[in-house]
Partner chain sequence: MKNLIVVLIGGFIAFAGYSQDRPKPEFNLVGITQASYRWNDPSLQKWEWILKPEVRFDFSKKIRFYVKGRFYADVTDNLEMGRSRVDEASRFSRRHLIGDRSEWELRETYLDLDLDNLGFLRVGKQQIVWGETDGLKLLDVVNPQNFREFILADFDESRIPLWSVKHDFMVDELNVQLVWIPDNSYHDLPELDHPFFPKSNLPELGNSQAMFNPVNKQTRFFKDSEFGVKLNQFKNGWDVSLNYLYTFDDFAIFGIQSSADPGFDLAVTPYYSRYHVIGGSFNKAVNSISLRGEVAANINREFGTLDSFDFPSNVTKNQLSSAIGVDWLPGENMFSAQVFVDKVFNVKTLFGRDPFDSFLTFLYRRDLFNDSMTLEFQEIHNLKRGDGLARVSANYFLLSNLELTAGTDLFYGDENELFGQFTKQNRMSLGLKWGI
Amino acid sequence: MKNLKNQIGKSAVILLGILIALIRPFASGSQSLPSGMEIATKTDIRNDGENVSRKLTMELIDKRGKSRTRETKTFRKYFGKERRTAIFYETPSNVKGTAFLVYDYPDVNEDDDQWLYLPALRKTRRISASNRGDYFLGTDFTYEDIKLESKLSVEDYTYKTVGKEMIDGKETYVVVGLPVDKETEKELGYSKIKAWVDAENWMIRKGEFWDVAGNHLKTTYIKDIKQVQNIWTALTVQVKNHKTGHKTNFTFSEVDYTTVIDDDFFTQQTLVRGL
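Hey, can I get that sequence as one chain, in the form predicted in complex with its partner chain?
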């Protein structure tokens, strides 16, 4: 009986030791972790070039595996603190000419301006910026996801750092973001997001999203992150919608940060004219 007590006592001490060993590094690590908002701000101010042009191939895959591919050329440029993005569809022929333009203003109280050119009408349609939680032209990305380009919004969420994890062999900070208010939650279509942010270059390597009802909505993987002209760049982005089973793969190529893009690319006239 005494032996049994001794054995239990020894086991308890060993178990306690293991628990302390497991908990201590996490506890000491969490003390030194940057705050969620610090991490979000790091992604937000990460250098993404004064301007960039690139080819974007969108692959849309339904739950049965049927795939549709669209090739686009995209352009982004800062005009002071205002960011303008233009996307021009090149293939297939039946969507060729479709183009999207967004003016993203630095003042958070000022709605973005967005236009969509529809070649069948030969007219440009104004799109309300409050639709930023809607899905972008058949993809699993929302208009807001497209605009953020693998950054975390510092205006729309409050963040909390919940730990560190390895993703694709890289150390990442794990942050959870909650919308700042119910109205923002409704606009974005997300009640919670979780992001795995690379501790070295502040690129997001993985993201999880929950819808307004609290259901797990989608997962994003950024698979190929490289330095292009000294700027960290996501070259492959995959998203899976758990509700619909639909997947979207974005592949970027011909990325160019150095060639200055003419201001005219970001006008309605160029939207109509095409590239």
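Next up, can you give the form predicted on its own of this protein, since the form predicted in complex with its partner chain came first?
For this one, just the chain is written down, with no partner chains and no other molecules.
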């Protein structure tokens, strides 16, 4: 009987050891992953320079493969913690003079200001918060996508880390974001997003988006990520709309973080006047 008890005792210890060995990798792995909000915050506070000017080539490709190209100049500058962005269209002639301006305020309770100037109408139109999920001038990016510049919004979503994956040979954290409420979901046009964030430089390398009906809407790939003047920079962004078959490619060139940009670039007057 004593031997039987000893054997049962040893068996229980062995079984307990096996269970601990099986559980420990999962527990330690989950502890080693940063939280979803921590990852989102890292993308949001990532150094992107006090100001930057660059050329942006937009290629719009319809489902039949027909391509249209637009050339723009873009500018971004921080005014304290407020970030301002301006985009000016240069070609082709039918969109030349079109311009877009964003004031991204640090106060989460204050709606950002966005304006669009259309030379054909000779009119500047303010983009309200309820329109930020609308598509930007024929592209597959929304006004909000343009404003975020491949960062994750820490105000509009709650995030959960769901694992790690390799993207383009780089280790990434995979996070899923859900809008904070139904009103925000309606404004953004997304019921869920999924992002693959580079574990080294906190750049997003891939994104998936679902519409408010829960349908898979589009996929974004951010490629050709390099350091320009010691700042991590995405030079190519590609997006495919799965509902329409439409694609948009953004290619950045002549990126300059060092030349100071005049404050006057970021006014409604300059939108109308042009560069």
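All figures in this text were calculated on a predicted structure; none of them were measured in a lab. Take the two forms, superpose them, and find the largest set of C-alpha atoms that agree within 1.5 Å; that set is the rigid core. Residue numbers count along the first chain shown, from 1.
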Core-aligned CA displacement of K182 at least 2 Å between the two forms: no
